[in-house]
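For reference, the chain that follows is the form predicted on its own, supplied as structure tokens.
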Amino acid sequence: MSRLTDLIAQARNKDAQLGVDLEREFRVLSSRLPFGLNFERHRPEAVELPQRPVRKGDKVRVLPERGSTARGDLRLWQVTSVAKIGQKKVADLEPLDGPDRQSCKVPLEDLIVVAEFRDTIYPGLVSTGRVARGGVDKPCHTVINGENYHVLKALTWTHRGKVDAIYIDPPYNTGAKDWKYNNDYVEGDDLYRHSKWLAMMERRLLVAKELLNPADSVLIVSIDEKEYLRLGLLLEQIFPEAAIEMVTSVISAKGVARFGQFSRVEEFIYFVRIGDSVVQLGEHNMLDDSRSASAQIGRAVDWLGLRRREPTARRGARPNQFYPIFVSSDSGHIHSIGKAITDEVDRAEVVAPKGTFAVWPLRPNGDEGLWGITPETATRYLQDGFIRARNVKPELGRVAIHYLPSGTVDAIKDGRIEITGRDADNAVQAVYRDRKGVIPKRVWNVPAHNAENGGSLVLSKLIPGRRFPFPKSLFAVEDALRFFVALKPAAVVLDFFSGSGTAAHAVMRLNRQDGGRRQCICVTNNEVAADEQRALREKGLRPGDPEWEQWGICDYITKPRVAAAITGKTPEGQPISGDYKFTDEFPMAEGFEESAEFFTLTYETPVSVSHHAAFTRIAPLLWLRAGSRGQRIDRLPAAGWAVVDSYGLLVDVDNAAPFYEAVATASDLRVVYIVTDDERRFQAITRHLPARMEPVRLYESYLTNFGFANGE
């Protein structure tokens, strides 16, 4: 049931005539289908916070028994009170989603506290450990344990229009168990399964779209067949003032065999490109052998015809690109060039110079054509040597007149194209002296692409034993970002569906090959994969324990694998096998010079924020908005400030003096935080701060985000 369908039920148990009169209104509405795409906005998502201890005011569900295996009932509950009973605590319970049913006692243990997404949630992050190779100076890589939807709520804090590119695999709905819908998983025959699809994927791309840069970045999707035309659309609709294209990325060449069907091989990606944002040259065009960037270099220039090809260039259509070239008749060179003619002049009304005849852009068939360039430029390419006559048979009537294009010149005047010598005719020698990138192909055939050998095999060198489904090829992730990205040394990346960590893998080759100093930002869950949650429930466990927990794709998968690709050793201390095949070869037992640290999301109360209570876990947000780097304040100061790394905190803003001089002397400092609850006194400590630091007030700035961050 959409929401809207929820509030007409509600509507007639209180007022029958209502309820009538509003579902004929809305079946009315509904009939009138604008251009576009349409969808149910089903009623928010609720996702369960197993580790969350239960609070009065909670919403919770009621879990089933220890060692069933039963559906677990999704009903929603409000927690009235807590109290001791004995040797256990118990809540009174009152129902939020049905008119008849009962209050109730249940255990807290047999309760698990549950958000909706229309809910203001007050975000805090708790490290569960961190790997560190890359120095005090270079960016922390970040791994967040939480539901992607309220993790993209708790950055619009830290990183709103900061992101230079967000990548993203999400579930392609394929009606197996590969995602869930307010905890019940998806099947293939659920009437809504699009609508649900696209319900769970716009609130996201919302989210999502105000941390992008407006000025320059990117959105890269990854999709199946399954659901690519309606994200198409989708993305249309959010994003309407981007580029969009679409990429089809062939993954598995021996292909899926399907009875009476085409064999599948490809999967397709989307780019958004929002502002100034433009796809990079590479080292290939991604679908062939036929050009390679590194290749080019001291090779010779390409000379091309200039006489234009295309269809509609015919005399007329441009006046001034209408000229005779004069050519010698004893050396074969160009004299020189004439002047346009209008087409009132027939141009056999055109004299040459003695000892020349007269070339015109005649096409094959003997039609007027067009030179490409005017004759002003052709003079002065004449004289540079940028244009040359070539294959001269004056008898037949035939010359082949090239030259240089725009960028070739170009690149000469500032070097990147190195003059070697001149022909007899002045024209110019040249090879090329840099790598000229390539533009890349719309169809990615790229070996390296490959599912199974570039993600599947990576995966199980750097966490032997541990399964994971599908995992992308770490060389196609490197390769969507690196067209955009190659040019950003600095830039911040996103995936918020980041399953087994391949997006900061690929983050850190880049850095890798030209010393970048990137950072990425990975989101997960902790679900435990649907084959092994029955056998753990048969066992008497449920989600919150240890013993389940530790099977979660966080802790099982993604957490191990980012710490293997940076310290080059297995969960178990062991040296990594094998090299990196793709652009660089090196051993994978090398690790990365890269730090990482890992955190789980919590869901703190503005109360205990604004008394400091909650300090600890709103402290990794603090670090995170000023760029995750250096030292964090984990502490509340006891001199009432501290100066790190790349921000500093001003808690007791009596003893500002000596934060000032701190602050002056801290040539990094990107960010300044200041405790006050007086928007005068924040003013006026602003003003002893040197102009290139943000300063943030504590923690009106923080609670006000979340507080007008809670629409659906």
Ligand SMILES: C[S@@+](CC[C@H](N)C(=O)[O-])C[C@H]1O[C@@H](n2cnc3c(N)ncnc32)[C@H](O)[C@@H]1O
Contents of the next structure:
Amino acid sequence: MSRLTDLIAQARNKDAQLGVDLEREFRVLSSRLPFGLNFERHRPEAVELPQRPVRKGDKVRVLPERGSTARGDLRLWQVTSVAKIGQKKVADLEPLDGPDRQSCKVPLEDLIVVAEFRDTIYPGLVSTGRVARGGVDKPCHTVINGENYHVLKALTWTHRGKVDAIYIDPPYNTGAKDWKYNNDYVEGDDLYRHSKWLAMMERRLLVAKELLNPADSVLIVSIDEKEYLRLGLLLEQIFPEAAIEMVTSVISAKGVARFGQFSRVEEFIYFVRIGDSVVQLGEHNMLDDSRSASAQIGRAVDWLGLRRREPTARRGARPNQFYPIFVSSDSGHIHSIGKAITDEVDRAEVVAPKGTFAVWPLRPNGDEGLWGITPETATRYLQDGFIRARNVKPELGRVAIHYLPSGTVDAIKDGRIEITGRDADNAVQAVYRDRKGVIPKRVWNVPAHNAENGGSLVLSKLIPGRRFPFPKSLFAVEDALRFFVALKPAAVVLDFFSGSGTAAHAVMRLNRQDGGRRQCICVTNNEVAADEQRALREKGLRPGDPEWEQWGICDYITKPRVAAAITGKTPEGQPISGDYKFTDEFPMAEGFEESAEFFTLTYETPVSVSHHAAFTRIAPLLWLRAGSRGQRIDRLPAAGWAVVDSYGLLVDVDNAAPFYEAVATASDLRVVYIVTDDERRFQAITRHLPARMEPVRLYESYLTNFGFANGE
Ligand SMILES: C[S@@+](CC[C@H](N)C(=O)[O-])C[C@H]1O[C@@H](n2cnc3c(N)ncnc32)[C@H](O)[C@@H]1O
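Same protein, the form predicted together with the ligand this time rather than the form predicted on its own?
After this comes the whole thing, all chains and molecules, with the earlier chain placed first.
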């Protein structure tokens, strides 16, 4: 290794940054586990920010000429100054990653800003629209257009340890231009395609882990045969304490046939359970139709026949269970329970009370059998209405005696079954309040999970004519989440590869089923599909042009889909045709009583932004941290403080008295932000706040609160 250390030292003399990078990789390599998943972590990723104006100090790339479809130039430059030459703004550029280039001048319009993942970023959010049907009390779903790594970093401030479930469906690394590493498609013949994919996933999953509630949460990742083995190992390495299970899910029973191979009908779903997270019982075992305990809620209880059916249940086999039940000849109701008779007594000798006749536990062939309970229990049940006579036909010698089994009686006593009324003979009418449920299996074969019908077809109804490759079945995502958030009506769900926004839609459906207030945070970039990119470039368009950005996934698919799901109307304003046909059936045009707000991630420069502008960009982060509910404080309040539905903001700490009064009467306030650089001041103010509120300190230069350095 000493030779390597020497070489690193030599490299550092020539290029300091190169030396630092080499040394870091060397350290990683030398500390690497001898077993487990070994892969190349690659150059830190960089992301292009097409809509970010170019400023002095920025890292940039030079865009290909308009009209060119050539691969972009990936070399990095730094802007050292910007000057106006004639009508054009022109930047002076210094080369960043290689000494073999000269500095040069390039028009600003031909440059694109780049954020490397090792850079500290100052994220902000700009609202780009809203649909509101959920009222003030219900949290808003959010869709964030941005690079997910940076959004995840920003969420470490708003949602550290607060997320109940993450669902992701990352690019499957098919080799068919389904994702980019460093702005370059990862193709099938790229020797490093697996390690690039792992490096990309590892970076994001490490940040995502910080968001999950360590006490009880789940990470759900869908994947297919290209990467499922490597992903499994990666998950084990990142979540060593978690319980990991993999479900095989049939998504197209007709199959994709490839010669010499088994036909592909399935995908895989990893469930990473953290802390006390357990799989909730379902209504379906997910594999076949044995819906044994489906949908118990509201279902009437089952009455059983009282006569024992097994062949050994003959008179004399058990003492005390051969006795008469007297039924009124007029009403057909049970009148009373007789005493058990011993084996020597002929049952014909028993005299029935006046106006009644005796019913004995007789088999269909007339042999004497046994009742299922003792006469003492039967007497109690008669008082309680847990035993009844039905189909009374004394002339045919037939009467059916029914009773409620002990499990049902227990459930009535502890309230799991509700008595809703009584029949004329006092027998109870009762229905299940709870769901019994079945343990789901690890192989899912549910027709509604079909990717075509539950995914593409549903999407085509919501946003007709807009194509999105391989959306997940809405119902598959709903089922996957239900196993973990069914009993968490206020769950926070995150999908940071959200594509068409299926997860948000699934969360809305879950809320509708049980009146929940769950919220989904969707993150996706505004990538334009590979074939469309070519056509746009040929027309002379480039990323950042509005005519280009409008076709991006977030703007063209995700936001319109989420809006359509809520409003029940297509982007053209037409009622959505068709019905949801799954656990419940209702017209898609009904929409949902939910709200969603759409944002775009921004990258601020801490030096050049004034306090007011900086505050406006971080305002949505304060609102998100307080639960994404109700009004937002978008500008610094002129009064020095403001209180809205879920949080308060104190800017003028010298004038706090009216603020204390306002927060004391705000019953729903969760968080209070206090702007001060003085720690003692902050502590003094928190003492005036009700204990139920979380005080959060903000530095006066707002953006310093939100500087996220890379952990690499
Ligand atoms: C396989 S799709 C997800 C499909 C989604 N589950 C659905 O049902 O529509 C993956 C999505 O992640 C987005 N994506 C990929 N890399 C990303 C990144 N680095 N940041 C943000 N989004 C990304 C892509 O735009 C793509 O739409």
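Since we're looking at a predicted model, the values are computed, not measured. Take the two forms, superpose them, and find the largest set of C-alpha atoms that agree within 1.5 Å; that set is the rigid core. Residue numbers count along the first chain shown, from 1.
If I superpose the two forms on their rigid core, does the C-alpha of F592 end up displaced by 2 Å or more between these two forms? It does not, since the F592 C-alpha is displaced less than 2 Å between these two forms after the core fit.
Is D189 among the residues whose Cα moves by 2 Å or more between these two forms after superposition of the rigid core? No, its C-alpha moves less than 2 Å.
Taking the rigid core as reference, does H284 move its C-alpha 2 Å or further between these two forms? Shift at H284: below 2 Å after core fit.
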